[in-house]
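Take a look at this single chain in structure tokens; it is the form predicted on its own.
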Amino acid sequence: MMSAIRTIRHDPLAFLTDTWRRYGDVVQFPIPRPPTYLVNDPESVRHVLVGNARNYGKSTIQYQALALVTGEGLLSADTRRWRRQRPMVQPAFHHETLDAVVDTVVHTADAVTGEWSSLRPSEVIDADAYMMHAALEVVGRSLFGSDLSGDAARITAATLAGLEVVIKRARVPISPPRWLPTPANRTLMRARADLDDAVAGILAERTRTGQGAGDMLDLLIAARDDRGVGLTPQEIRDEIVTFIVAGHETVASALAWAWLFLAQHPDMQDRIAEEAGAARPWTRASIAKLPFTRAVFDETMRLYPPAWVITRRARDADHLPCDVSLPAGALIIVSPYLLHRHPRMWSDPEVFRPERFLAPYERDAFIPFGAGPRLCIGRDFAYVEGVLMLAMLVEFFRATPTSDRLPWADPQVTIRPHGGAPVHISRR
């Protein structure tokens, strides 16, 4: 049991794959409170988050958790707040707002452009570093009309400091009040602290420019429910961090896989190329012409997705479709590693290919941003962000790889290649 744990701690990743293939696709772990279940059966998770979704809410230490860094925002908020909360945030992300995204991903990419190209030839970079960086320029521009390069490090370090102590609390079942002094407490204060100043900052920028941009910040100041409500100042802060936080690691982590692979398959790569030299000028209708940029975005979220576990309690007693009950007050652990690694829904789940996304494809095996009416509302924002940058830098850019062996996957709150994403960098 001791080892068990020590895993988990270190490891979760390896936890949950060794379990799931020992045990299969429904798991009930020894823990008395609360009943804990690994549930891999594609039709059950699909039961759990779609068919039955009312029945589980995110009343879960996952959750609970991560609010310690990002409130009680869209991300994990429980079942009233989010009713209440996501329609009012919900114009933000509606098509139209996406085209401002485009040409924030534009400019962004054109100034990495600008020094990927003083680099000496076959120079190593981390493209990770890099990608953290340019995701969060477009946060910070496209939701909040607030260039948050200059301080892009110290948001950053923030960020993942935060998040490194979210991770360590939701990996055990105890951790010690917040108003202790711990290191770890010290460390999630600074880091509220950076975040909470980067949000007073935006505040104060609209507050002298005054409204009007109709960016994400105006629709929020702007929002109302059905009572005529506005939100809180305190409500406010949290959706701006809650995005500032998901809004630019998710779509980072998965650009720095990204790079990681395509430098490994130099023939993918020249295929971007020329899908990004027939796809100019750079609209939002340009990500139908990049299909086989979207199949490796797609491929690279489906062997390491971004959120890469789900947590959700259930209310009620249910019984699933794979023929297992139950209890009011389980904790369901759905992981899209897994189930997007199950043989019954993928062939060859280990490999790096792309292509099977350009043929049709089980759509309830393919969850990088979850499912049903808890659907990431920036998965849109995710996708124009991601397909267009890969292909505009891909275009210009040849990446090849720094090892045969790509890095540990690091599963934090997303999956990040430990140490970094390091590709030898040459102009084409």
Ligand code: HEM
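Please read these numbers as outputs of a predicted model, since none were measured by experiment. Numbering follows the first chain given and starts at 1. We call the rigid core the largest set of C-alpha positions that still match within 1.5 Å between the two forms. What changes on going to the form predicted in complex with protoporphyrin IX containing FE:
- When two forms of a protein are overlaid on their rigid core, residues whose CA moves 2 Å or more are considered shifted, and M189 is one of them between the two forms.
- Here T311 does not count as shifted, since its C-alpha moves by less than 2 Å between the two forms after the core is aligned.
- The Cα position of E96 differs by 2 Å or more between the two forms after fitting on the rigid core.
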Second form
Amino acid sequence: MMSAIRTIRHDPLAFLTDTWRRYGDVVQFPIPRPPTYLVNDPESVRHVLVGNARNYGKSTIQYQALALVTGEGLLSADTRRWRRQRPMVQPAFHHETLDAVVDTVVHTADAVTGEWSSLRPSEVIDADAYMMHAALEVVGRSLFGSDLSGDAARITAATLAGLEVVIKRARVPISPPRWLPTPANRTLMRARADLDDAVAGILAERTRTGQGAGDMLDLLIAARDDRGVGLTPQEIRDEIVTFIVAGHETVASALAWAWLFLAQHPDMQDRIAEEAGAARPWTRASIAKLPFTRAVFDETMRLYPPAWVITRRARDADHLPCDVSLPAGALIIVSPYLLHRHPRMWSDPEVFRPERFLAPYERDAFIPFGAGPRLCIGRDFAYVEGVLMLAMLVEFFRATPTSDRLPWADPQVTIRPHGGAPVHISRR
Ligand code: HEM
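The form predicted in complex with protoporphyrin IX containing FE, contrasted with the form predicted on its own above:
Let us now look at the entire complex, which starts with that chain.
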């Protein structure tokens, strides 16, 4: 048991993989409260996330930890609150938002192109750091418009500071209570106070000028439920923070791994560059002209799904299609990382082969964005950003590997390449 706990803490992906290989598609962990199940039977995963989704809420440790930063935003909200919020938040992701995302990605990719153009030939860069920075820029501009100084900058900084505490806390089995003024708790409290203050500032500014920038924040301010009631400042704060948390590192992680894979496959880079050349001018519709680039992004998320665990809590007892009974209150752990490697659904699951996404594939066994009613609201946003960013950069730069092995996959909030994503970059 001790060695199991050590592996869970140091290499959770290896632990999950090992547990599944040893015990099969549904495994009950030897933890009495709550009764905890790892579910990797594709039909049963679908049952929990889609078919009987009403029975499975989000009051789980994973989402409660995240809620220390995101409050009751859409990602961590349990079913009742979520039901009111989702239709109100949905308009923030409409077509004009995606058009603005395209413009922001063009702007951001241009900035990266500028920096990479001044590198020495074949210089080693950390693609992860570049993609993290770029993704923060994209989500920040989409939320707050072009001015990312002042309160907008404080909001993103405080969100990331708070998130770091939450990640560290998740790594330690017993955390000191939140009221104890430990350095971590003080950082978290400071981050939350900063967030509240900066959001109040930005809302006051928009109310004072009476006009916004047409960005996502404006759409959140304008949202009304079916009785005409808007979101409170606290709810707006929670959604903003949620978008930064859910929309920053996820896209960046997928892009960083994509660079590592592409570095090993020069032929795939050529194919993307060719597609990119024919896909201009850049609009939302360009995605349809970049099928291979998209397949690379998908195949990357198959092997390294940024959201590597999805948890649910069963309200009532239930019976899974794989013939396992769950008691009321059971904790369900679904891991896209495992499901995406299920040999019944994928041939040569460990092999990076984007072409598999150009042919029909098992959609139920591919859930990088979740499934069912709680499907990622930012899915289209992520495709626009991820696919375009890759196309725009690969068109002009060639990546080559610094090692013949991929970095160790370190699962934090998302799966991070340990030590970053070093690649050689040269102009094509
Ligand atoms: C590659 C990028 C992304 C990945 C892999 C990803 C993954 C996911 C997954 C797996 C879920 C469902 C979690 C669950 O069922 O428990 C989810 C939900 C969510 N995501 Fe994303 N996401 C990405 C990008 C984004 C972006 C760009 C945004 C916003 C700007 C965003 C905002 C959200 C929100 C608000 C939810 C909660 C939706 C709800 O419950 O109604 N995500 N995401």
